[in-house]
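So this first bit is one chain, no partners, the form predicted alone, shown in structure tokens.
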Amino acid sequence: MPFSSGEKWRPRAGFFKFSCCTGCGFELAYFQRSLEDTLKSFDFAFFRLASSSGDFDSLLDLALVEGTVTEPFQAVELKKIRKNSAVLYAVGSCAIAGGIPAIKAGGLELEIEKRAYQKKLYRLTSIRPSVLGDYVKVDGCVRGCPPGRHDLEEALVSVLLDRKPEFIEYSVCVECKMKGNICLLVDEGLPCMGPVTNAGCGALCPSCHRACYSCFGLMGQANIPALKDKFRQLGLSGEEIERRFTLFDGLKLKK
């Protein structure tokens, strides 16, 4: 996906990352072949997975940002990206709700550093993890770990058409019903997070007879207490229930 510089005007875009596995960037750059034509409609000024060059300080029509803020310099960079961008979307669970980096938010930062880095070979500058919205205005959230095709396409097309994006805002249970899946929670007693998890994955795990583990994050107006009660009835311990609800949404639930 080389950066383009044709004469025809195209919206300028940038893809940026902070603390994460880079899976969202890989998903967009290498695994969403169906979006190639859409991506060609943009002039990517910065996207390290696509090119080692690029202008970090470029003025952008669209900024896509993945990852959790866990270091001071990242907060500074994020504010610069926001200042230079007309539209900024948080991409992936880490940017939206903390994701895996938020696991450390449950303890004291210095204690966690000592456990993780028993031999300090360099000066650490780690800070408590924060989602993008804690530092800047976010115009929309492209959910998932990694994101699904629909919301990625909406993020891009909404800028091309200058309209508000229509991101998916219903639960995984809806996708299960659309696929004709049996309910793993009710019919088989599996601790499925589908009733409270935002859709967009196509009910991938339940379709493979695996309980949803909420990698797309908690949906709005989710009835969390009800599902926790159901999990207790299934025999899950309080600790195990808490893990399931904070695996990808640690920062959202710890506020």
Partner chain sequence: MKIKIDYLGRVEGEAGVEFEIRGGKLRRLRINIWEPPRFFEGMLVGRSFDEVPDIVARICGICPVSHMVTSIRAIEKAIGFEPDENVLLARKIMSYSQIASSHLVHLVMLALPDYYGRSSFMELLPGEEALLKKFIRLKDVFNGITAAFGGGRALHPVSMVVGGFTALPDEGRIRGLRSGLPAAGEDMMDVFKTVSALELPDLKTDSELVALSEEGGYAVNKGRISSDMGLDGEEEDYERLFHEKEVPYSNAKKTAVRGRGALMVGALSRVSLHPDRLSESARKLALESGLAGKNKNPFYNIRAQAVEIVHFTEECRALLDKVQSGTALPKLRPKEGEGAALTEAPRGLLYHRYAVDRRGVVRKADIVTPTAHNYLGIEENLRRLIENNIDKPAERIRLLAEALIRAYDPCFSCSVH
Contents of the next structure:
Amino acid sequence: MPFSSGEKWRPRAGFFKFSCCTGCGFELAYFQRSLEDTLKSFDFAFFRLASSSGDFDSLLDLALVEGTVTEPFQAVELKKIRKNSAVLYAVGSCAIAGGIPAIKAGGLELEIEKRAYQKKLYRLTSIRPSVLGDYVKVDGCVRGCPPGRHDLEEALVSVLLDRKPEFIEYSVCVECKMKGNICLLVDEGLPCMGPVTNAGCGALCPSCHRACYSCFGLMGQANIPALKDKFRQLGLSGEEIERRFTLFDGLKLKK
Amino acid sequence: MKIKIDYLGRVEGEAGVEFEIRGGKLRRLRINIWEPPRFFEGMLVGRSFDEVPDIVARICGICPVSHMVTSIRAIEKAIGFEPDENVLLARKIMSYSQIASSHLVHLVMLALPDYYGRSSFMELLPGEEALLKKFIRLKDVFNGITAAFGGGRALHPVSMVVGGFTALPDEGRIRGLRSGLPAAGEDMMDVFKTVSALELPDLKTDSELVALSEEGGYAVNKGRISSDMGLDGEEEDYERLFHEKEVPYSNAKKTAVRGRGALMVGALSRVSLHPDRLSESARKLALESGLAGKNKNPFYNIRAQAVEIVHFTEECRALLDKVQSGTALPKLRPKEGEGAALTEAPRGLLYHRYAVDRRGVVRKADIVTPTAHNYLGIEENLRRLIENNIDKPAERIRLLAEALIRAYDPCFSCSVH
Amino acid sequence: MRKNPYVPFKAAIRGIRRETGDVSTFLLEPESGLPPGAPGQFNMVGYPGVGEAPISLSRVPMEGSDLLEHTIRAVGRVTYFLSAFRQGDEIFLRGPFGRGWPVNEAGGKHLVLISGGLGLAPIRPVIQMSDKLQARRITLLHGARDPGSVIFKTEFRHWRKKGIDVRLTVDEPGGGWRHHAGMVTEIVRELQIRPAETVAFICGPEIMMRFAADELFLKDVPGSSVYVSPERRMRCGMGLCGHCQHGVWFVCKDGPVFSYPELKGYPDALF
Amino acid sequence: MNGENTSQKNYEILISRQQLASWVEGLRENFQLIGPVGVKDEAEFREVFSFDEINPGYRSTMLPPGKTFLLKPEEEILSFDITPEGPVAKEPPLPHQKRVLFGVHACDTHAILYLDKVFLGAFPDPLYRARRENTLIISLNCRAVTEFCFCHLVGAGPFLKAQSGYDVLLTDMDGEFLVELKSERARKLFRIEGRPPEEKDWKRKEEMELELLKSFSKDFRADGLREVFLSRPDHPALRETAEGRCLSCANCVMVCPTCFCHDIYDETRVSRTGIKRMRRWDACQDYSFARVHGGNFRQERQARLRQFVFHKLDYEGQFGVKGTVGCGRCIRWCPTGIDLTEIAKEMMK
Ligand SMILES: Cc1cc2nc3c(=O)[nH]c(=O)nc-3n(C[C@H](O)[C@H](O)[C@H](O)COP(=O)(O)OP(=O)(O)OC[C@H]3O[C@@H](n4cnc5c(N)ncnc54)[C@H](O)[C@@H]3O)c2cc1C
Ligand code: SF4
Ligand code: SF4
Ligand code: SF4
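The form predicted in complex with its partner chain, contrasted with the form predicted alone above:
Below: every chain and molecule of the assembly, starting with the one above.
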């Protein structure tokens, strides 16, 4: 049992990165409050950012995977990781919803690629961005860009205690209200995405007088048409509205 | 003998190195940056000018502030907006604290294990527990500053937007941040000692040292292009002075000084080009560490980073005394235009240029990152290093090669964006 | 000072009986003596760092027994976690909570117990105290998905010996199944009863409770003689957290056992 | 009973604003003073240090005073130390801060009485009880209503009629304040000489209320809802509002002064040195609120919106009073302006 005996089990963990900014990996290193404990509690068998000697094929108790799948080799790797891991959590908006790398999926992809490369274009192997869940079963989502403290800690703790995780599943508005912020959407007519965005950040943006831009991605059962209607009433153009919903959730909305 | 490193650990992003030594000669050397492209320059087109900083922040998880500040400045130029002095101060605080955090991560977690012959910082524990504690404390201080000004988080901050800040920390908070710095200064001196005690390999290179230069200060958020070989120009001259080329075997592009060749950007270039602009104690440390006077040994970059942390700790203290809390964010009117901006990211020169239409929608975007600036030089100097050590055992050569690349603190995620 | 109702007490696991693949019965000895408890009541069962879940008493403390029992199916955070526990481990309990079965009403009547799946767990204490009920007759109708998921298998013989008419059915019979095959509702339909002298306790999936009750109503059993025990999410067990609200009721403190008319008509349920 | 009569007189006193101010400020010696402070065009209950900060003419606040200060948005209800013998439960220290909640409107006072029914019932919540006992409630009759208010339709305002469960009732009589002392402790604390109210003062108070009643704009019939509600739980008014407008953001529930639902969860850090059992305001609008193994009792958005509307306007059987006090906050702070009174009206048509 996790608490009663003195001996501590050190689960073997791996941190894997696909197409993204590596921010989730850094968030783990930014995890000052718990960094030392994390390093002591887990045996990181693979964490490219932190170690030059990892074993990609190691069997794992926990795989944390960040990034969007944008290359065929990543899909192959992902399946291997899944096979090797008892628990696999998708970490960050890229891995869960597509995030920023999936903005591309909303346009003419070749056009977009051409703007970045001319000569090399034919050598690129990029595929349409997709999320981890498209390829493998994901045991949980540590949402955010970057992930919030609570869920990140919950992901680690759930493995340490060998129990299911309980990730945050309500809107940013809930956190915003609990902080006592005067609502920007209602009071000032700012196009805040808080009502449809999954909480976990602690309502950062509204707390500093900024409309939420949905970096934690849409929450389950988000009522997208209703908020779009509201934004229309605020005077936003169709294009402006579309942009707000496709910044981090382009994939979900295309489907 | 063929040496192939499929992926380099302890760097940001993904790259491999490959070279072959035959008959005592080095053949074929490539750094293949296989970090998958995300096509930022492509997908920014069609997005609104005020979304750009949030999007480009996601180029890199360790220097989001640099991408944000650079894009914000470029866009403000494009739409003809000039922020007030206090906003500039706050942006400096963001950049300085971020550089300090980024350097810390590089020094302690990424670079240090090379000099202990280990593959990760975790392996240095428990022996270096004290260092880990200091590292965590220091990072807490600098991240705390970035987060306080960035609206609650240091990674992908939220309050810094085109035009200024949606809110700035109140006075009490600023005082609190300020009061954490003296202790940080002491912790930092210990880290500095650890770093400067490391024995650095010798390597003479002829890369052109390039950094921004600003009268009366240590240039970070803006400045003129300057180099040890007399390069000089405005931000607008960037494309005239530099040249970017696609690389068939790599997803990153290589940048060179037009008509000359490889350049080196980053802490070493900044410190050794402008030691006189450092704070007094940092300057002294720089001189003692053999950094002034056009030091072109890339291994010294880690010492330069340590010096810079000392410098930025002091600068932050001074700025926190000056900056005002509270803001009134102006309502911005988009307008057709183009703007370019150069800043010093933790890893060196960062270039953003945008064209927006009259509704503020991005029509063209161009981004050149520090690692793209260094790419050519890393390859050239790696060749040099291996040639100098060609008679050493393969494992030794491999380790030296990795250490050199890491010394640059490359960010492959940034370089392929 | 009053006791803080959030503070759990510890109970040592004295034995574990594996009922089916994912259901186990835990024999528990509370640290500080046995709390009272009535059939149909539940405890908040859990472990610090994991959480709590409402679990019915599947045996209530009685004379001659110093253990209480919980029969738990591993489905989620708490229940999975507990499924790894072994004899000698300790778990944390709060309770008992709620209004149990109105066992007094069975006196002189035909007590019809109807259960589906794990719904037998809260019914079991009623059977265990059957001698005291002074019921005229007791019938247990129990349905499960397949023979492998029948819980308390070893006890049916004993219950029959006590004079209880035990009738079993499974939806998907396998080789060797000698009892009825089909839904519980079918064996309810076959039951001979005198409606005015019948009282029924039903526990199982909501849809099963609904149809079983309907069968009884077709036989003219008055609604007020039919009791059901619905499941709801619960966090506190004491009518504070609000999760279990159903219409005007807090299932945790006003129930979990309700007479059918009490629940009838409220939305979000099948009653 | 002669004695009672005379003292009763003293329980109602007219004093000047100045006198009130100095009494309230004097309370700060032993109490933390919480009052409505103007923030832009909204007010907010927060700690104040002088009476001047208080805006006695405030109309409403986003967060209700009772719920916010008595049932904090998030707090630790228990913790567990990890010992060699396993986890050991530890009760948090009971809050001992003495507080004055000044300027609580009629609706919010009723809301506190409602919360009492939940948290001081069969299983009194220790933290709530401690705070409640340490909090002096000074209620204040409204002088202005908002366009969202409907307390007059549900018997919770605009003037407070409840006779107990709080400490002081104030009425702003244009410069003078009518002070009605409603609890023993208030009587002990209030030692100001003032003028006893006369017949004309009571009349004036009545007139003020009648005048105020004219300024309400909401109007629906609260009785008779039960039948409609239970017979048409899937009424188009509910369905269309839920699907077309409700964002499931739960703002309505968060700002509701009587919404008491909360989640309980264990917070464990990677260090595993201690565990905190936390409670946090929760909302029936969250899609996971009623989820159990094998299903979700309110899977549909419509079911969740209905739970809110019915719980507020009906389900009186639960505590003997309506779940709403008519403060209008859920309407005011709903991003799409969903109005439970409009839904009720639609359904009654
Ligand atoms: C009065 C009463 C008596 C009961 N008696 C018993 C009994 O005797 N024995 C017994 O075994 N059970 C009993 N139950 C049921 C038991 O309480 C539940 O099965 C238990 O609460 C599950 O708790 P948990 O923490 O293990 O599961 P949780 O983790 O809370 O999960 C419960 C279910 O919720 C869903 N869920 C949770 N998280 C997610 C997610 N992220 N996404 C999708 N779905 C999700 C799943 O379907 C899961 O199975 C009783 C319930 C009540 C109300
Ligand atoms: S408020 Fe929205 S955009 Fe801001 S940090 Fe939170 S989820 Fe991200
Ligand atoms: S309306 Fe919903 S959140 Fe509010 S008390 Fe009722 S059930 Fe709870
Ligand atoms: S505030 Fe409005 S939109 Fe949000 S859950 Fe409540 S009724 Fe629905």
